[in-house]
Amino acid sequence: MPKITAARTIVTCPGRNFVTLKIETSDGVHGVGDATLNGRELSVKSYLDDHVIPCLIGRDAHQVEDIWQYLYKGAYWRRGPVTMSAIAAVDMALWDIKGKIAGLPVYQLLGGASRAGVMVYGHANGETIEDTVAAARDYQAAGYKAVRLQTGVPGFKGTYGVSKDKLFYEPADADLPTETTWASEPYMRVVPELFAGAREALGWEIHLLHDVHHRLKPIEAGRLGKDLEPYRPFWMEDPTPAENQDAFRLIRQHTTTPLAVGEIFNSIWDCKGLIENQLVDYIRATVTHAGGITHLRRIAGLADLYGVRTGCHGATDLSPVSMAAALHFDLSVPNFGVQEYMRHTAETDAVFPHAYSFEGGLLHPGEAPGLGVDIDEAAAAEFPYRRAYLPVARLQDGTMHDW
């Protein structure tokens, strides 16, 4: 049996910070896992270095499930983004090792492919509706079957989802948090106009998505969902903070627009009620922040019982290691819905060589054994850590608001 002989964290910043765990075994096989927690990266590095890695040495690398339970149940202080991101990194690395030893891509170990490829959506954004629609046209021309639409709110700077670089949106943009201003009323007026313009320009053969980013009150979200119904959005994402899960009952009373939530969820307990009460249509928990492939499969299994599909977060705050792991999960899971896909920079792709590829609106993880992704440590060393915070949002009177 392959014994874990060494493990270490690697922090690199090829345009943004990533934390990668590399586990080595007695038979010379190694695996990698993504431990990136946007804006709090070093907290997960410390958790791994100081509290997890010492417990891994000497263990059988094939015991993926037992090691997951050991790190979760044995910690006592369970759940939370730091703990679950650390566990996820270990889990990904162990699945990577298992696949390499078996000579199979991880999706084959998960039961094989349930589809030919993974439908992904790109991010179309702009300061104006016209700019966003033009960006969406470019995605459509590139073969995307689904596009997320975000546009600037007139009179406000720093609108969520609108970036200077149309391809590489990175919200963690400053050494200390920048402050943006927010008001729901003008935002709720402009989004239906955006969707009307997009449907007129793009037609009805493409899926259109939108991210509210937790910024509305439940009744406001219900109103926006109702206003968007004529344009048949694929989903309205994170309409309101999900800590109060009953808030989604109120939204459901007012709109048939599909609801998506969960990119900041860390365990099945964060979404259990939402799924069982059928208050959401898509669960967006990520392989990195929700405990790895092992735990994400449990979430998907529960969701499948209630007709809820997956729609995993896949922004650039997750490395290509996480994207590869997500694609193996996506390809195998029966209730897959869609996968977010933000392209990484050329520098990031060089640090993380990978086998996954895009064609015709679909991503495929490739046939390389394991996850099909690695880290070039020499290239990673050229990009030292650089502190970067996510912005914060305030209302016009200065009150702190959800970002």
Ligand code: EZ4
The other form holds:
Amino acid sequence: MPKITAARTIVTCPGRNFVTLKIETSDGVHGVGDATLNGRELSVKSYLDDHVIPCLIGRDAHQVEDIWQYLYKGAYWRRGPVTMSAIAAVDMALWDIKGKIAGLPVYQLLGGASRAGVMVYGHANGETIEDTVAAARDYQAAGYKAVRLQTGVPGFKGTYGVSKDKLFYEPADADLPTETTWASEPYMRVVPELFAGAREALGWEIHLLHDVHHRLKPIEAGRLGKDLEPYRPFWMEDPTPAENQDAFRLIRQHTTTPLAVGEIFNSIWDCKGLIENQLVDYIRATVTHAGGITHLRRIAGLADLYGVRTGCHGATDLSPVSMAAALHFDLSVPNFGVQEYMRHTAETDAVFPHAYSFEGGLLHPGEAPGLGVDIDEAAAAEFPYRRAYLPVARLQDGTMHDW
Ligand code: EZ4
Ligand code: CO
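Now show me the form predicted together with the named molecule; what you just gave was the form predicted on its own.
Complete assembly follows, chain above in first position.
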């Protein structure tokens, strides 16, 4: 049996921080897992270094399920983003190892390909509607079948989802949280105009998505969903904070715009009510923050019973290791919907050499055994950790708001 002989975390900042777990085995095979939690990176590193790695040494690396259960049930203190990201990193690394030993890409171990490739959506954004539509046109020209549209709210600096750099969106860009301002009314006026402009310029073939990023009250979300209906959006994401899942009942009563939720969920228990009550159409939990491939498959299995499809989070704060793992999952799972895809910088791609590739609007994980991604430790060492936080949002009178 391949025994776990060593494991360590590697923190690197090739433009943004990433935490990677590397597990080594007695077979000489190693695996990698992503443990990045944006703005709280070192907490997960400590959880792994101080509390998980000592328990892994000597275990059979093939026992992916048992090790998952051991870390989940064995902690006694269950769930939460730090715990679940740490467990996820172990799980990803073990699937990587299993694939390498079997000589198969991980998607083959998950039941094989259910489709030719993974439809992804890119991020078109700009300060104005014209800029956003122009960016979306570029994505369309590059072959994307789906694109997310985010535009600046007139009169507000630093609107969520609008990037300083056209290609590489990174909200965690300050040593301490920057403060942005928010008001729902101008936002709710501009988004339907954006979608009208986009449909006129791009036609009806391309899927158009929008992320509300937890910014609205339930009745406002119902209104926005209704106002977007004529433009047939693929989804409206995170319309309200999902701690209150009953809010989705209210939103549902008012709109047929499909709803996507779950990028900040970390276990099947967060997803259960929304799925079983058919209050969402896409579940966005992802490999890194929701307990790894093992747990995400369980969430997808539950979702499939209710006609809910997957739409994994894929922001740049998930490393190429997480992206690779997501693609193996996406390719194999029966109820796949779409995968978010924000390109990483060239520096990040150099630190994490990977086998996945983009063609014709689809990503494919490639045929390399395991996850098909690795970390170049010498390259990683050139980019030391830099503290960085996500911004916060306040209403115009100073009241703290959901970011
Ligand atoms: O703001 O991952 O849909 N994508 C998103 C992301 C999140 C970041 C937060 O770290 O909402 O861009
Ligand atoms: Co989002």
